Amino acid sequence: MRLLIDDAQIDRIKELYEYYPVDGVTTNPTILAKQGKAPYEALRQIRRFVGEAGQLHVQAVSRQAEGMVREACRIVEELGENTYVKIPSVKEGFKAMRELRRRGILVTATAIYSPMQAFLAAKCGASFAAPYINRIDNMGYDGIGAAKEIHDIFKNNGLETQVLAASFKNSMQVLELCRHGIGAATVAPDVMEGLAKNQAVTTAVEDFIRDFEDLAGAGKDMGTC
């Protein structure tokens, strides 16, 4: 399962890349608005940092298919070919996805709340389909269950599209989808930190350090004793 950062704050992205095996970055208009920068200024910073090989997902905001296609061409022109254009999974979006597939532009189908949306997006040529886990839960349905069902639909129908699960509230949701073998998950920085945060682990490490220093001396380690 690929692991992506759902954020546009460049310093935070750099910090997470330093410690965790991250595969790319996803953004959306709300995330970009929080940065207070011109959209392409923030996005170019991210692209320069992740390099040409890193995935970058950027959302189109037009309401009509023609506008989405126009935006997608500009996004790829500015940010490179390994940029996935996020297109909403609505009627106009499906039209845009088909045209972008014809042009060879990578698409991530977004704003997915149902397996049928994901199926249609896959048939339109989307590389990824992004169900909103927590938002589906908040509607009274099962977000994790929906993501699993979408994954199975793709697999059972021979579709190459992969699930890119989004909108998580905790690390256990990420683990559950990792266990199911979905294609990718994009998580906010605090959720990513929670993937490995465990007080029992911290306590165990501190106990080992204290015992070693009792043996070898304060501040000593296996490189200095």
Ligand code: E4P
Contents of the next structure:
Amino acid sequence: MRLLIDDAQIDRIKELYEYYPVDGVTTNPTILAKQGKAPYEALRQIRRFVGEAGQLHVQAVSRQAEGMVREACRIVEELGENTYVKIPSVKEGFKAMRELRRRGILVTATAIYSPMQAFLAAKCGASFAAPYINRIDNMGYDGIGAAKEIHDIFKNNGLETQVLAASFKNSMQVLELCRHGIGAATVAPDVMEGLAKNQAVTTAVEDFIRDFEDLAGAGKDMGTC
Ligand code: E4P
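Switching forms now, from the form predicted on its own to the form predicted together with the ligand, please provide the structure.
Then the entire complex follows, led off by the chain already shown.
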């Protein structure tokens, strides 16, 4: 499962990249609005940092397919290789996805609240389909169940599209989808930090350090004892 950061704060992205095995960055218009920078200024900064190897997902905001396609061309022109244009999985979006596939532009189908949206997006040529786990839960449905079902629908129908699960509230949800072998998950920085945070682990590590210092002296380690 690929692991991406759902954020646009460059300092947070740099910090998370330093510590965790991150595969890329996803953004949406709300995330960009929080930065208060011009959209392409923030996005170019992220692209420069993640390099061509890092995935960058950027959303189009037009209501009509023609506008989505026009935006997608500008997005890939500005941000280059390995940039996925996020297209909402609505009627106009499906039309845009098919045209973008024809033009060889990579698409992440977004705003997915139901498995059928994901199936249609996959048939339209999207590389990824992004179900919104937390938002589906908040509607009284099962977000994790929907993401698993979408993964199974893709496999059972021979579709190459991968699930890029989004909108998480905790690390258990990420683990559950990791077990199921979904393609990717994008998580906010606080959820990323929570993936392996555990007081029992911290205590165990601190106990080892204390025992070693009792043996070898305060401040000593295996390089200095
Ligand atoms: C991903 O495609 C979405 O833009 C994002 O993950 C939504 O997350 P939220 O529900 O926390 O806003």
